[in-house]
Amino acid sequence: MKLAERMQRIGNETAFDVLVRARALEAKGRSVVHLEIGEPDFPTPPHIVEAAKQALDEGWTHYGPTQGLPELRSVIAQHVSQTRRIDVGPEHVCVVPGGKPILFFPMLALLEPGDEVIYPNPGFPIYESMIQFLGARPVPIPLIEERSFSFDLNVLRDQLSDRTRMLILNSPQNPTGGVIPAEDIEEIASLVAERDLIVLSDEIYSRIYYTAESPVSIASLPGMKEKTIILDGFSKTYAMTGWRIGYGVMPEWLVDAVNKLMVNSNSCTASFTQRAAISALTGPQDEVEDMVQEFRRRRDAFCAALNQVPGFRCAIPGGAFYAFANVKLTGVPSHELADLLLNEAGVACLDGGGFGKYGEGYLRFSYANSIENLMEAANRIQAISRTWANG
C-alpha cells in the first residue's frame, strides 16, 4: 500500500519537531531554555479544574450533543455577544476538540479545489497546509514589519478575485504578536463585503492584548457577521492546551455542515471538559487578568534584551505571547540561525521561514516562560551573538 497522494500535501507544525529535538539534547544533559512552543506556563485556574473534577463525579463522562452541550453554547453565545458586540445564540456555537477543527471543516465544507484562500503570512502553518490538503490554491499575504505585522493592503486589494472564497484573518497573531488596526480592519471589510466569500478570523489570542483598546473582530461591522466564522477556544486564555476544548461561532448555514463533520469524527467534544469550560467563562477572570499582565511584563524585558542583541530587531508585539525578532543584519539565515542557538546556546526557538516564505530571516520566541528563564535565553544568545558580530 501507498499513502494516498494528498497525503503529500498536508503539512506539519515545526514548534513540535524542535521541542522533540530539544528534549533530545536535554537527555543528553544539556540545558534547554524552551521559548519553542506556544502555549501558556500557568496552570489552569482551579476552579476551572473543580469543575471538571464534580463534572466526573456527577457522570459527565457519556456522549453528548454533537453540537456542544445546549448549556455551554449559550454561555459562549453571551460572551460571543457581548465582546465582539453582536447578536448571536447558541444556534450559532459549534464546540469541538480543540481550536484546529473549526479551520479544518469549514474548509472541508467550503473550498473546492481551485478556490483560492488568502491567508498571513508568516502565519500559523496549518493554514496553508489544510489549504493545500483541499486541493485549494493558497494566497498569501505578506504582514509588513513597518506596519506592526498587519496586511498591505494594497496587495491584498490586489489579490482578491472571482476565485476568492476565504479570507483568514488572525489577530492577535501567531507568530509575529501583531495586532491588525481597527481601522485595517474596517478597510478589509469595505474590499470584501459585496464578494462571495467568507471570512475566517482566527481570534484565539483574543484576551491576550496589550492595546488600550480590545482587537476589534471583522464579524462586529455591518453586514460581517453573515459572512464571518469566529475560532476562539479556552486553550490560550485559561491555559487548557492539554484539556482540547475550542469553539466557532458562525452563520447558522454553515452549522449542519459543521456537525456533520464532527460527527463523521469526533462524534462529540467530551462532556466533563464542556462542564469545566463553562466554569471559564462564568466565574472569576482574575487569574486571565494576571496573566495578561505578567505576559506584559515578560514582554517588555524579554524584547528590551533581544534589542541588545548584534543583527537582532525585535517589535513590540500588540497581543499574543511571542517576540519575531528580525535577524537579517546578522547575515546567518534564519533556519540556521535557529539551529545554531538550540544547538551551541540552549536556547530553543523557531525559523520564521517555518511560518511561510515571508517569514524568513525572523525568529520566534514564545516568552510563556519565567522571567528568570527569559532573561537567562537572553543572556545566552548574546554570549553567542560573536559568532556572527565578529564574522
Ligand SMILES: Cc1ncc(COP(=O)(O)O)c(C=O)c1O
Second form
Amino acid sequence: MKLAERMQRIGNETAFDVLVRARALEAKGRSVVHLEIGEPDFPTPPHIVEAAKQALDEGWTHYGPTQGLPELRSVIAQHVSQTRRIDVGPEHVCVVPGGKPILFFPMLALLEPGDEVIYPNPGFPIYESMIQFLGARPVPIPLIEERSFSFDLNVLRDQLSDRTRMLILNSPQNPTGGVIPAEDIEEIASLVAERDLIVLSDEIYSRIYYTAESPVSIASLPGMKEKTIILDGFSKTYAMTGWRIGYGVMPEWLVDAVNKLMVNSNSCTASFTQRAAISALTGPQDEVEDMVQEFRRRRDAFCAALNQVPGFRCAIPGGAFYAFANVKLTGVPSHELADLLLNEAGVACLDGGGFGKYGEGYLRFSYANSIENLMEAANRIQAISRTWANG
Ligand SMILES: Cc1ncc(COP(=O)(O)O)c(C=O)c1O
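Switching forms now, from the form predicted on its own to the form predicted together with the named molecule, please provide the structure.
What follows is the entire complex, opening with the chain shown before.
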C-alpha cells in the first residue's frame, strides 16, 4: 500500500523536529537551552484552569455544537469587534481546535489546483505546506529586514494576478517578530480591494506586541471585513498551546463550508475547553499584560546580547516572542550554524531557511524562556563564536 500522491506535497514544522533532536541529546546527558519551540513558558492563568475544572465537574464532557458554544462565539465576537473596531456577530465565528484549523479548513474550502496564493516568506511553514498540498501555486513575497520585516510592496504589487485567490498576512509575525505598519496595511488593502480574492489574516500573536499602537488588522479597513478571514486563538495569548482551541472570524458565506469540514473531522471543539476560553476572554487580563511585559524585558536583554556576537545582527522585534538574527556575516550557512549551536553549544534554535528560502541566512530564537536561560544561551553562543570569528 502506498501513500496518496498528495502526501508528497505536504510539509512539516521544523520546530518539532529540532525539539526531538534536542531531547535526544538531553537523554545522553547533554544540557540544552530550548529556544526552538514557539510557546509561552508561563502556565495557563489559574482562573482559566479553574473554569475548566468546574466545567468538567458540571458535565461539559459531551459533544457540543460544531461551530462552537453560542456563549463563547458571542464573547469572541464582542472581543474581535472591540479590538478590531468592526462589527461582527457570533454568526461570523467558528471555534476550532487551535489556530491551525483556520488555515486548513478555509484553504481546503476555497482553493482549486492552480489558484495562486500570496504569502510571507520567511513565514509560518504551514502556509506553504497547505498551498502545495492542495495543488495551488505558492507565490512567496520576501519580507524585508530593513522594513521591520514587512512585505516588499513592489513585489506584492507585481505578483498580484487574476489567478490570485488568497493573500495570507501575519502580523505580529512568526518567525521575524515583525509588525506590519499601519500604512502598509492600508496600501495592501487598496491593492486588493477591487480584486476577487480573500485575505487570510493570521493574528494569533495579536496581543503580544511592544509597539506603541496595537497591530492593525486589515479587517478594520473599509470594505475589508467582507473579504477577510481573521485567525486568532488562545494558544499564545493565554499560554494555552496544549488545550487546542482557536477561532476564525469570517464572512458568513464561508461559515457553512468550515462547519462541514469541522463536522467531517473533529465534530466539535472540546466543550470544557470552550468553557475555559469564555473565562479567558471575560476574566482578568493582568496575567496577559504581565507576560507581555516580561517578554519585552527578555527581548531587550536577549537581542542586545545577540548583537554582541560576532557576525550576528538582530533587529528588535515589534511583536510575538521571536528574535530573528541575521547571521550572514558569520560566513556559515544558517542550517549549519543551527546544527553547530545545537550539537556543540547546546542551544536549540531554528534555521531561518525552514521558514522559506528568504529566511536563509537567519536564525530564529524563541525568547519564551527565563532570562537566566536566555543569558546562558547567549554566553554559549558567544563562546562558540570563535569557531567562525577566527575563520
Ligand atoms: C503564525 C502562526 N499561526 C498559527 C499558529 C497555530 O497556532 P495553534 O497552536 O493555536 O494552532 C502558530 C503557532 O505556532 C503560528 O506561529
